[in-house]
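Take a look at this single chain in structure tokens; it is the form predicted alone.
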Amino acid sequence: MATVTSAAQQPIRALRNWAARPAVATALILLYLAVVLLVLRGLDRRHLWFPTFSTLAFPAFVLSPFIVMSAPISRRLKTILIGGLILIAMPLVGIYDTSYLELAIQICIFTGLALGLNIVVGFAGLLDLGYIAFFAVGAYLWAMFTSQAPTVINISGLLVPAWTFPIFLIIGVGIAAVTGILLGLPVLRLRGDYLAIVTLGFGEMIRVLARNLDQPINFTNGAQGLHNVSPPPIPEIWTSFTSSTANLMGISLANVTPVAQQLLFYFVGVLIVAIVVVVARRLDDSPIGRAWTAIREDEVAAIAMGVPLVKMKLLAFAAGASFAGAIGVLYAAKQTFVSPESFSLIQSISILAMVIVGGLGGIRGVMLGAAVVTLLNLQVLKNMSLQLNALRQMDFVIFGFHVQNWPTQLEPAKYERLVFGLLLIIMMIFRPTGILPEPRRRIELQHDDVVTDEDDVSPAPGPMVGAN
């Protein structure tokens, strides 16, 4: 039997030795790259299956970096394809289709979040349910000093013009910063369920405090928001530029600034995630990341160690908050409208669910689960109810079924939530260390888990003092 297992098993190593080779696997992620955007490319709105394909061809497009990054292939060249696929590839798909463009900023933001999140979370292991307060921070900064509400701001004369957007990128950092200082201090000595409670119970005090903070004195504008928020200036020589890429791809483009402003914020959110991912890398890999993987193994340990136990979460809660205020200026720039409802408690935890399905503690496992859950929410299931309602207006029939029939309380968009709890449980029971997991963090739980084996074996019973 096992004889013909390993028969079986060789024709399957035989291939995956073959494609392992660096030039058969570039050749393999050419082909792959070349079919996936000659797909996007030729995908037509009309066409009544559109809303399907471009389900399974835009996501295949979006985790291309991914492949390239795991395959067997030189870091030179994995450079050289990731670099041309995020400044080159998907700035031309949007210009193509402005909405692929927008599913890109979408991403750029919640994985900006994502890895601010997996600083507190995953390497310093401080379970934050507040972290939404201060990507609220830093998106109100920007909205009350370029706002036309009627906010005192407003009404005395101190709106600041468009063009301080990148001045403003680092103050919501410095702000975002203290922010998070002054929600760690008070929580210092807790752990665990207590300290998630605090930080939730901070992150609803940020939005009942904006949804409020319109009176005496109007700063935010309350529950109506702030609204006519300044975008950042369009150069003309950009304009010119997104104008002339357009002509070469045979698009013509009624409103180029539109098109022009979206690849500005693109733009904008590469480079942000790029610093980020950066900073944490080195954080990471510095004497600061060691510390916090101390406290979260053990925080008494850590002590013993002379880890500064107060210093380091400061600074975890700091270095957190601040990725989040600059991500939240640009949301607030891009939305040109800010409100209370934007930053309720279920950001949180999707930003957290992005963080575990992904790999808590890991860089690319976190990027790569912030592009699968923000895919999952903002396309594939929303792209699944157009096209049950394409199907509807046409009466299509499957199988005898007639798809007009199908009920619109089970249309897919309307159950993102539950998508949410199914995909975390099926990560906890399949996957717990998550899609792509930090080796460090892999190895640690695979340890628990031959401890606790070996825990729950009994010892056999020895003999009796006394016995005869």
Partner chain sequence: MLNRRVRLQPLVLFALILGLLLSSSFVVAQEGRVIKIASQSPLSGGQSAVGVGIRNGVELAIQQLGGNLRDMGFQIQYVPYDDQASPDVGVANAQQIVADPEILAVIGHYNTGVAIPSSEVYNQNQLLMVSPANTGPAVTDRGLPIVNRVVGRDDLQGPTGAQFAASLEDVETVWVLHDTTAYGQGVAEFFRQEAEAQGLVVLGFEGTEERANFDGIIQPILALAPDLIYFGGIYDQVGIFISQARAAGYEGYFMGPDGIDSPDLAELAGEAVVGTYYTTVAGPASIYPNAAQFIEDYTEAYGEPPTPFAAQAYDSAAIVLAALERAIEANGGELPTREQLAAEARATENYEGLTGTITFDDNGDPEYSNYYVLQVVSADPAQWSSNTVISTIQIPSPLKAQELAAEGEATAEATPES
Contents of the next structure:
Amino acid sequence: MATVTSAAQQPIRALRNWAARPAVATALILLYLAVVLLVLRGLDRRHLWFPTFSTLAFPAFVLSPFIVMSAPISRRLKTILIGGLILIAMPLVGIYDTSYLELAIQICIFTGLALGLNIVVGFAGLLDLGYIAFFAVGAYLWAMFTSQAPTVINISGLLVPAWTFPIFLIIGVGIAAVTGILLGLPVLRLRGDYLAIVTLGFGEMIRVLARNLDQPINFTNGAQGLHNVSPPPIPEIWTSFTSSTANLMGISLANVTPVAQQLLFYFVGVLIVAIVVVVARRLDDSPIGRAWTAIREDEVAAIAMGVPLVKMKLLAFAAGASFAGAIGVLYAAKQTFVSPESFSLIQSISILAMVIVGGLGGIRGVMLGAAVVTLLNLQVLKNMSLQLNALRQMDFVIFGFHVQNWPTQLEPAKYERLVFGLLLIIMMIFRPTGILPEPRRRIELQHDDVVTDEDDVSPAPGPMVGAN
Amino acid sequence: MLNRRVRLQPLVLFALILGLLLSSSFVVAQEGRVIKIASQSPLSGGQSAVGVGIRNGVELAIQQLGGNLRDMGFQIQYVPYDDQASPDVGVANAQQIVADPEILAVIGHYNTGVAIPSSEVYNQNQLLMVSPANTGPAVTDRGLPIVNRVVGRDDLQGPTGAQFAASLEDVETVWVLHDTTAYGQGVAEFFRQEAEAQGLVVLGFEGTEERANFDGIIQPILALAPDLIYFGGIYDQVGIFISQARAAGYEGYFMGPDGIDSPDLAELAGEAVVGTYYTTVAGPASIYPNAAQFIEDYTEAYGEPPTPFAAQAYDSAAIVLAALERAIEANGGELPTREQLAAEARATENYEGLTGTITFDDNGDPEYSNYYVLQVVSADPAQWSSNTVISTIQIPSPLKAQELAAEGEATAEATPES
Amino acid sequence: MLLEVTNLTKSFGGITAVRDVTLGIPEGSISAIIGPNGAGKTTLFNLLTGIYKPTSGQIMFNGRSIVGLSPDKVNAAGIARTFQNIRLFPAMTAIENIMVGMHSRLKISVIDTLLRNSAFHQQEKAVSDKARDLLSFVGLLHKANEVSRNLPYGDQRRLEIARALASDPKLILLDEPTAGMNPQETVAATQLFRRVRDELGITVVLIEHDMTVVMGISEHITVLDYGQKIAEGPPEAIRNNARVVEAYLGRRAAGTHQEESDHGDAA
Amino acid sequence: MASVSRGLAAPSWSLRLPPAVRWVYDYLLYPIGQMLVFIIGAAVVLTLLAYLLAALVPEPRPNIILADQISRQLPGMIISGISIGFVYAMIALGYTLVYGVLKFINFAHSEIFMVGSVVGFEIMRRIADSGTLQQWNPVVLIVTVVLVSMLVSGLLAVLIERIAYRPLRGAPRLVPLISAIGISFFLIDFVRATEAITRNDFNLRYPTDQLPWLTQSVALQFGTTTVNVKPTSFIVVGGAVLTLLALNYFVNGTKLGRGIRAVAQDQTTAALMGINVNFMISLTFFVGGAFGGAAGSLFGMNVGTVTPYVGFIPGIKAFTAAVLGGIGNITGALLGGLTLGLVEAFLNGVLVYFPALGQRYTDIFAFSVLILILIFRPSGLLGERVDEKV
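May I ask for the structure of the form predicted in complex with its partner chain now, the form predicted alone having been displayed?
Okay, now the whole complex, with that chain kicking things off.
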């Protein structure tokens, strides 16, 4: 038996061993990067199959830092490659085609949110279904203070100049953290199952409030949303830097300002994500992180060992919320429009899906999950629809099937939830620890009845009381 | 030493790759002058009936009217986007659209709340947008040079409805509902203001997100028994409300804005829909003398008569195509920039479209638009296009009205002299 | 007295699990609480550590009342415990388990944590050193980095004691610490309890079914039955107490047996 | 947790009566009495609160005397509150039964309800398409529609449990919860796709227009005010009461029900006693799903038009109701559903006169009530009082 399998696996193993040699691995990685970048550079929007190629190439590019990270190459080279990809290659790709820049910014935004939620759900084990509310708080903070909409703040002349953006990023952190504590104080004493519904309700309440606070006093401009929100000012030097970079690439930008602005948002997004990663790492690897793990694994033992439950849970809530606040400010400045519709339950659930798909508790996994789900949402499904439409216009025939006859009701972009739902179910059944599982998670999942069985100490229902 | 070289080589290679990126494109793009026109409307979700009609209208216009441009040696491609009636999706699409340098114009949207944020993105990139359906005042009042629309405005549509309501003999009290969206709430506000000005008693003004069970909303209405209920919303919500309100014993009139102008309203409301009044900025295609051919062609191509706003979408696309032709001519046969095209479109004057003659004012509103009041005649959705037009009023846009007023003053001043 | 319990009562709905119990634990002693199954021993521990709030009665620890304090505050005040069915943090390593146990003795500062300044590093170093000391005290230093779930049963028991010691308690409550152990392990464990008191000076209270352990180690025994204290005193007095014998004889044999098989399952 | 065992039936200390009388008392009189007590209790409390508000703010808007308006609306509000309250209660039962047995929130239950409403539509539509709708006896028609949707929804719930929950038993709570969310998303789009392809539309209108007995409202006289009540309201209430009685009998009076209760109390012991735990869990899902399906078709008949998105809001509300009453407790689900329905109806009826607030704040107020109740009674109105361990 054993010999048969090993014989069959021989070539695969040999290949794997070969690829694991640092020099080979380095060469393979560079080859991969070269191919991806060249394809991205060479794509022509006029091509019939552009949507498909673009859907293959850009995700391949986004995944490249993760591939580099897990490759058997030296740490220093990893750092340089990843740094180069994020700080140089992506901006260049983005200048070449700004739709990729937009996607990259969205990925940054959702990565930040997913990392924040990961602190609450992954580290401390508290299921928060209303996380989007903190994002909304940040977005509304910046929007209310800069929107030209006829709100009370605008009318009483309290609008702030656009250069205060960096300050508001910090205020956003503070306000969202305070909101997190205010929500947490009453609800964190509730049992775990109740927390889910209360946070869900809280998320909806924030949305309903945003929708309705246009009267009696107009704070949020209600359903109309806050329009003409200020983006941060772009320094002259940044614009000229953008256009000269574009010139270097042989592109003459008809319109520099929007590109420069998007580029700026991209770097702010990267900066925020970097900070979030550092903060999350440091919190995790500290007495606070150990306390969270303890709470997650056994609440009763944790509190009996002197871990103050409510305080630690509040801290997790506040830490998670604070990131969402800062990212909300960035989001409002980028969209220049904020309306209640952007903060629905489905958004909270998408962020949760990112955390789960990537690997609850692990920072690298959550980032990967955020990238995958965001791309799926914003690029893959949409491009499939566009591809279908392009084929339809050409009256394309594939295996005797006229693409024109494909029912519009079956356009892929309409099945976001279906794909999402299937993804969640399949992940949970076959890989509940996510794509890149966090090691501790895997141990926790082994035989978990020991871990989650709260009931044997929860006093009243136990045998002590009997059936009352 | 050896180690060092191994470490350095990849970096050199990586720099080389980046260098390749910096270098000018090495894949020669195929020659061929392509113009793309995009559209954004809800193609999925509850409002897709109208959204798909908009897409079809644009597609038909490009097929039928693109001949001149094709003769000039351009290939025209049409890229329809689905904004799902959501501002978020609309903006994300807009970012994709502006990133494609070949897209020179967008026809869209259906929802005012989606059009406003998306047009901010177009504006940053000077991309022309012509709206076939957005009636919210803020769409054009922001004065963006790239935003135009071929239809009227809610601050005129709402009041038109209110004036009509006031003209009904047995209407003294009204109840105003809206769907808490930018569009529905906006038009409902305008209705309420004018209704009060006309001396009607507004018994209630409520927003609701409810889409299935309106029982709780109907109870207080029944208690106050208004003569007319105005619902600023879209047919997929209003239809259900009408059916339930009638079933619960409400006996007065129903009225709504152009959002309820869809055969699906009849589908959803059933018998209760008969007699419902609605105002619209887009009369049924059948009332336009020029539209007979369009109705025929549309029906043949898509297997159903044109839905509301399909003719307006056709006109929007036609205006874009005409502006393109002019801009290309002015540019000596070369593709114009987006900016040039947007300016050319704004300069549209006396364009003879299916739905009337269109001249844009400085905000991109048509100088004159028609506002119609219609009444539903049948619960059969197929009969929707035969709804009775009760009245048609032509009203100038606010800018045009100012201009007229100024002229009027001037003539008034001039008269005594002459 | 380090710990003084007066008229402590706890009822759940209609059932009174602990009724009017009064007892005192002298500082530096090793005491035992015994009684048949369902006598309310574990409930008493849960009351002492703040997991349950007493229906009535008073608990004085080190001269101050600890009634109404939450379990983490009780821990900070100086009472640590182990659980009848081991409750380690299963996916954490042995040393991490002990580090969590020190929580109430640490200065938790978000700013220090984020800045990684010298205060943070010093504290982490101290924490890790002390955790190692404790591991070597219970003889588990060589397993510091093993995940606690994978440790053998006896090691898990010892690790739980080490974790309880990590908060520098004055009093440690051990809930059936030798349940499920074989005779050799039991002897080693008994020695460990004694060392806790002798070397660290910590007062020990244990709930135990194994009478050889109880009689061999404790200086003072309290007997509970149906939630009430039926006897207390030195081992010899308890051994000969008529009420204790009566309470035990009817049920003891079967009771002890069942307990042990239960723990066998849990392990 | 012994809560599931505490159904609607009379406690064991009831009088010593002949078996037949005893049966009538246990399975008819007592539960009906309990429902009446809940309805009257909640209605009286809310009416008093409403008048109290009217006393504090007599004229919230010019020419509107709040007390007069309340009197005029009172019967209507109570009827509408009861009819939606019963729908909430029936959905809440599905959450509560599953929670009682598996200690897990079946987030996909709102979509089981939605499927029930769509199945109800499909049956009625098909009958109408065959042209025989008017010939059906009303009672037979309604019973058929409700029973078929119960069956489909129940089987769907069993299937979901098999595919998405059973493989995850023993995993941390988060895991099945997330696969439930996945199921919920999947079902919404799946139903939409099916309906969009077969009917080219997914606004699904029950063909109630063809049935005058279903659409012509009945005028009821309450003192000086006349209230028009839709016949569907009676059907909802009647259907709900009948199915609730059946559930009560099933849980408390049958062997299978006893099995479910045993599994809810202690799975291991139940298995040792020879109860097939997996079967009992499937059965629980079937019963819970069937209730969701019944609620769905009754709701569909009442509102007329359903969509694949119709489940979300009633689902959330029903879950709130279940938590309000004490999740895991059958009587609690009934109390929670009726209370929430009535609270909503009263809020809708009263808030409308406060221009600064309006009906759009109904949900916020209703939810605040939930949070307040949870803060003071962390296990809901009828949940066991858990001695706080923290």
